[in-house]
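Take a look at this single chain in structure tokens; it is the form predicted on its own.
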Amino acid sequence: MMRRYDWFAGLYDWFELIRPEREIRENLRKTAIQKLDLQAGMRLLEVGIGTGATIPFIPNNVEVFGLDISFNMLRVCSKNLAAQTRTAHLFQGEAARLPFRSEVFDAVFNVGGMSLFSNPARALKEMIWVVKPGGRIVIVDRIVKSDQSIAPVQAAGDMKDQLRPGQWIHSNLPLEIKDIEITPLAENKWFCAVIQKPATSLTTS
């Protein structure tokens, strides 16, 4: 995956501009930022920052940290930040092995990357590990119909035939985490998971 995105980095932003679902992706990024409920002075980590497409939707008074597996994507991100006169602390690394201490970020999020990670369950636990007690984790990703973790919603009316996304998230959360909301987006092709870490520190690593 690192080699793939290193090769593709120079074309990524151009490809995003011509994609048929460009507007949908922009709305997904906006939704993720809105769900984070960011406040001035917060430390925010984006796992899988890519070329920085979400940066324009993040308030200027939030300190941004970004991690990506691809050096070349980070290089493009750095250039984009300079052009937008924005700043962010950029790191190369794997989502399943975040190079940060525990409980250092006020919020953590990812848009469109979890299904591509080699170990999304471990990445989820890492994201929980690095967020502060009381902090929020937001995950926006595709609903993959072949994923065995997705089951039909048992509900009446319009929801009856929809897919329930992100069941694997529930099964990989520490038992102490009870506050989680998962909602379908973009005509049930994507989902948004909002996870609230308890105000007391967890021992899960």
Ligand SMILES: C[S@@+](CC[C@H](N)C(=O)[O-])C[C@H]1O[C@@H](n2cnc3c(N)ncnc32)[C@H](O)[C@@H]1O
The other form holds:
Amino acid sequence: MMRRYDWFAGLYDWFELIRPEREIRENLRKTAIQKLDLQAGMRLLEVGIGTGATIPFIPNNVEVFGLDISFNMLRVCSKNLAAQTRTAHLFQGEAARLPFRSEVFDAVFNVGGMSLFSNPARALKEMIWVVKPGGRIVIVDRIVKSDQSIAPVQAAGDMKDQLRPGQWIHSNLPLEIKDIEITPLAENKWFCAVIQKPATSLTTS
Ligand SMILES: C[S@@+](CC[C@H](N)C(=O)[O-])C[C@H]1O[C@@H](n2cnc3c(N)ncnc32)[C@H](O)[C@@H]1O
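Could I have the structure of this protein in the form predicted together with this ligand, to go alongside the form predicted on its own above?
In what comes next, the whole complex appears, and the chain from above leads the way.
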């Protein structure tokens, strides 16, 4: 992934502009930000920030932290931030090993392809770990076949080939997390998962 995105970084924004589904992707990013229910002064972490395509939808009064495995994507992100006279704290790192203490962010999110990360289940646990009690985690991702390879759906008969949006998220949530809402988006090709961390600290890491 790091090599792929390091190679692709210079073309990413241009490719996003010419893609036929450009408007859909913009709406997905807007939806993610709306679902975060951001308030002034909040600390927000985007895991897999890429070139910062969600930045324009984040209110100016929120402190943004962005992590990505690809240094070149972060370099483009930094240029994009400067062009928009925005600031963010950028970190190169692996989503499955976030370099932050527990419970430091008010909200955490990812848009686009988290199920393709090297260890999405671990990345999900890390996102839950770094968000404050009562904080929100939002994941917008494609509904893909890898949902099944990550967490096989035990289904029979005509249910066998159906993909349940965000199935892998359900299967990898700590037991204490009961509050999760998953909405299909963009003609059932994408989903948005909103996970509310309980107001009391979790016992698991
Ligand atoms: C499809 S892009 C999405 C970027 C951005 N969220 C957007 O909406 O345009 C996926 C991003 O995830 C990053 N990524 C992939 N695997 C990762 C991992 N294991 N840890 C952190 N970032 C990762 C890639 O480098 C890339 O920038």
